[in-house]
Structures are given as structure tokens and as C-alpha cells.
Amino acid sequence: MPEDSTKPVRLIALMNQKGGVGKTTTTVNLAAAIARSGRKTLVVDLDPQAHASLHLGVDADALGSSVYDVLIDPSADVRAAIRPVSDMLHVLPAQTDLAAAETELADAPDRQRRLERALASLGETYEFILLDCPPSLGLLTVNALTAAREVIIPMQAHFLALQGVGKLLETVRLISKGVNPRLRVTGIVLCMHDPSSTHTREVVGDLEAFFEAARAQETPWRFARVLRPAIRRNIKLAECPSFGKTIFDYAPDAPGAADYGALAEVLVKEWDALLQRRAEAPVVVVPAPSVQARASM
């Protein structure tokens, strides 16, 4: 990369319209694992239930400002709403009044880009930004998909969950065709995973076959895959939100910590490899037109 180029930010939306699939658990613990690897990371809580904020020990009732204020007021200072969790992990928290944002923004001409503009104002402060979307496909999720460059879908390997993936992908396709042509689906994270189940193996096989068949198609999920490792079913992952801690602070030796740590390592290594390829790419210099050429213009 040229020396004066802007440092890239990996901006990932985690979404699933079905609740209880491990979306917020994945957002929080994956972000924590990435931060533990030395990367400055921000979690953006876009769910009016504020579960990601609570999971990270933030008392939503005690906040002076939140993501709601950032979305409603374009002049609001996003930095003033961000709360530190650790040196490398911060959160832009939510409050329950975020539920009113969709109605209040209904007539705003730039309602889809409020979050994108707020995050752009952060510049190079964070290397990774993870967006915890609400379990719906409304305006808050559209804001996340407009701001993001990637989508990760946490889900359980169940037949009904598999049926819902198609609707999620079509939503991504619509956003990519309209307001965010750079949006791509990175893949699926399998949560509460039980590899011993025949049904689970069949669903995973169907997912892998679906993504493989999409390789030749011009879709936002052309290069998507089932991400590894899967996150094993682990009671410690269910317990740690009630203590306002990530799995790494609550039970660092639990299987959940090992799985999210390994998944974060995969994503960070891929990111570093991409940045390295960009840095090594030859810079194409377009020569200025000659005096004779300029004279003929």
C-alpha cells in the first residue's frame, strides 16, 4: 500500500433474524478474542435489548449517550458515546429507546447511512468493528449492512435455521445492489454445535454444498464458507453474560474460549494476509500527457 493510503478497517455485521442462535454471544466473544490478539476493536450494539452492552458490563440505564443518539442526531459525537471495556476493546452501547429509532428515522432522507457516517468519523481508531444486529431485518439492520463490508451469520445447524439463511442472503443481495455494492458474505459461524448429531452433519453438508454451488455465480456470497472451528455447546458461554464478562474473563479455560480464540485467529490471519497482498501489489502510475498530447486536447 502507498504510504499515504488510509489504513483499512475490517467492518463486519453479524446478523440473523432468528433470536437465540448465538449472535450476540459470537459478536462479543469474537470481538474480545480479536482484541486479545492486539487489534483495536469496537463492538456496536444495534439491538434495542442491549444484550451486547450488558454482556460487556455496560449498564444501559446509566449511559449519558448511546448508539441511539448517534443515529438520531447526525451532529452527535460518536466518540462521546463509546465506552472502554479494556485497552483494546471498546463498545458503542445501546439503550432500550433504540427501539424508537426506526420510527423516528422513517422520513429521514439519509436514514440508511446514519451509522456509516458516524463510523467513518472514527477514522483509523479501530482495526476491527463488529456490528451486533437486532434479530429483525428492519432499518437498524439496514444501517449495519450499509456501513459494513462483510456479513457473518451465526446460526445453529438445524433444518429450520437453514431455511432462514435464504432470506438473510436475499437481504444482503438487495443492499449490495442498492446502497452498498462492496458488501460480501464471509460465511456462517456454527454455534451451540454438536458434531455427533446426524442431523447436524446433514445440515452442515447442505450449507457447504450450497456455498460450493454459488462459486460460479455473481452473488455477495460467492466466496462464503462455513467458518471453522464451530463453537461447541458450552454452558459457560450461557453463564458469562449475567456477570457482564466475556468468556475469556469468566472462564478462560472453557471450550467456548478455545473455540472463539481459534476462530478469531483465523479471521485475523486472513486479514493480515489480505493487507500484505495489498501492500505488495504494484502501484500503477499513469504518466502525465506529453506537451504535444496536451496541445492536441
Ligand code: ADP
The other form holds:
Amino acid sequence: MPEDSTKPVRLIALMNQKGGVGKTTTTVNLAAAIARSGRKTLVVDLDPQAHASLHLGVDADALGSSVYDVLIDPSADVRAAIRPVSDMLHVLPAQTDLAAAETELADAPDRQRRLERALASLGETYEFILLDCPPSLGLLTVNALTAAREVIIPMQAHFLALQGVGKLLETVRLISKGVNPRLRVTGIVLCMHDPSSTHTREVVGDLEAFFEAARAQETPWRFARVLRPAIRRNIKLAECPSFGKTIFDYAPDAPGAADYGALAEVLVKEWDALLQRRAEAPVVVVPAPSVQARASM
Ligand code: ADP
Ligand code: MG
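Having seen the form predicted alone, could you give me the form predicted in complex with this ligand?
Following is the full complex, with the preceding chain placed first.
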């Protein structure tokens, strides 16, 4: 690695202030798929409803410590709150008391950076960290956006969902102008997707046109795209949380497993390619003009 000898971590916030769009389903099953491809992966449950924890079979209210303790007490040991789901997949769970964290932290000067600090203390233990955000733009989501390098937006391709994306991007822009200039929107995951609907196809077309038009401007979503494959509506995905299982343990042959598996493959491949490019990048102290010209292309 040129400047940075530590192993990089791909830290992604799955964010949408609307509830019921597929954030938790995507966080849990995408993380499980990435872990199955051999990458050490951590899910951080930032929703007081603790759905991601339950989905991963962790009864958060029976736990000693959780993400709440980590946010409230900067000296708390993050590792003590993390629970293994499998060898490669771990979870930093939530409990219902997490709702209180927003008010308890309201006056803390470093309140936006609590999660970032906690995750930094994990060093390179995990290659992928996925943050399941609550359905709001409050302090918990702000902590996620401050800690993350990337934002993935799970959503359904409905006209009204499209309106919410503007507000969401504005929040990302504010965070990137303030505490986290490196934050980028990677793209949208289409959840509960029905490709046969004309309306759905129109909305996806609008989203793609929006991102294309944004390519010329310096925004955090300049390189964003509609990620493929879309996640089809699949009843097995709705069933598996109540068994505390990911789709890969509950119904490995279901379309939901195929879709999240394929999406994980795309993300892992692009990550490997990025690391490869970084590893091969020549360390040029004083670049020759021709190299400079090429680098700025
Ligand atoms: P959020 O975290 O954004 O509130 P969830 O991931 O909890 O959304 O999803 C909302 C509901 O939709 C849940 O009951 C979930 O099981 C269901 N669901 C999510 N994705 C799918 C899908 N692809 N097919 C069918 N049901 C889905
Ligand atoms: Mg959720």
C-alpha cells in the first residue's frame, strides 16, 4: 500500500430515513454473503428496534453490553459488546435502550464521533463493516455517516421514495462538508423489486438519469449508481428474521439468497480491484509531467 500500510476497511452505512424500505434485510443478508466469501465482516446495529440483532439470532436485551454502552462511554471495550454469529460474521448489537442515547449524548461535544472512535479501536479486525441505520436522520444516523466511508441507500422504486432521496443526499452533503469529507455515496440497492412494473422501470430510469446528470459536479454522489442486481421481492427474505437466521441459513436456494449473493460478489470484486490498484500504484515522490498528466485524467 503506498502511504497507508494498515489494511483498509470498507465501512458502509446503509441509510434511508424511511422505514420499511429494506435497510435491515440488506445489511444482514449482504453482510452474511460477504462473510461467506471469506471476508471478516461486522454488522453494527444502530436501530433501537434491534431488528438486525434479532435477524442474526442475537437476543440483544439479554446481553451484558451493546452498541449503547459503546456510544455512551468512550472508555467502554467495543470487543466486549461484539457477538459472533459465525466465524466470519460478527455483530455489535443494539438494545431498546439505544433510543435514549440520542438525548443522553445531546450535550457531549464529540457526540457525532463516538461510533467512529469505537470502530477505529477495532483496527483491522474486520475487512467489511456494515452499519444498519435507524429510520431517522438523528444523532445515531449522524454517527454512522461520520464513521463510514460509503453510503448505500436501500429503497423501493416508488415515486414517493424518490422524493426522500433528495433529503437524504442533502444530509450526506452536510456531513461531508463538515465532519467527514471522505464520505461518498456508492449507490442505491433496489429492494422488494418488481421489474415487471412499468412504474418501477420509470423510477429506476429517473434515478439513473439523476446520477448521470450529477457526474459533472463535485458532490458525494458523483460516482453513485443503481447497484445490480436489484433484490427481488421474495417471501423467504421476510420470513427468515423471525427464525433469527440469514437467508443463507434459512433458504439458501431462494431468489433472495441468489440476489444478495450476487450483489456481495459485485462489491467484493470492486473492493479487491481497488486494493489491487492501490498496491500497484507507483510511489512517485516528484512525478514527471507526463505522469502528472496521466494521473489527472
Ligand atoms: P427497514 O430496515 O428499512 O425498516 P426492513 O429490512 O426491516 O426495512 O424491511 C421491511 C419489511 O420488508 C420486513 O418485514 C422485511 O422482512 C421485508 N422485506 C425486505 N426486503 C424484502 C424482499 N426483497 N422481499 C420480501 N420482503 C422483504
Ligand atoms: Mg431496519
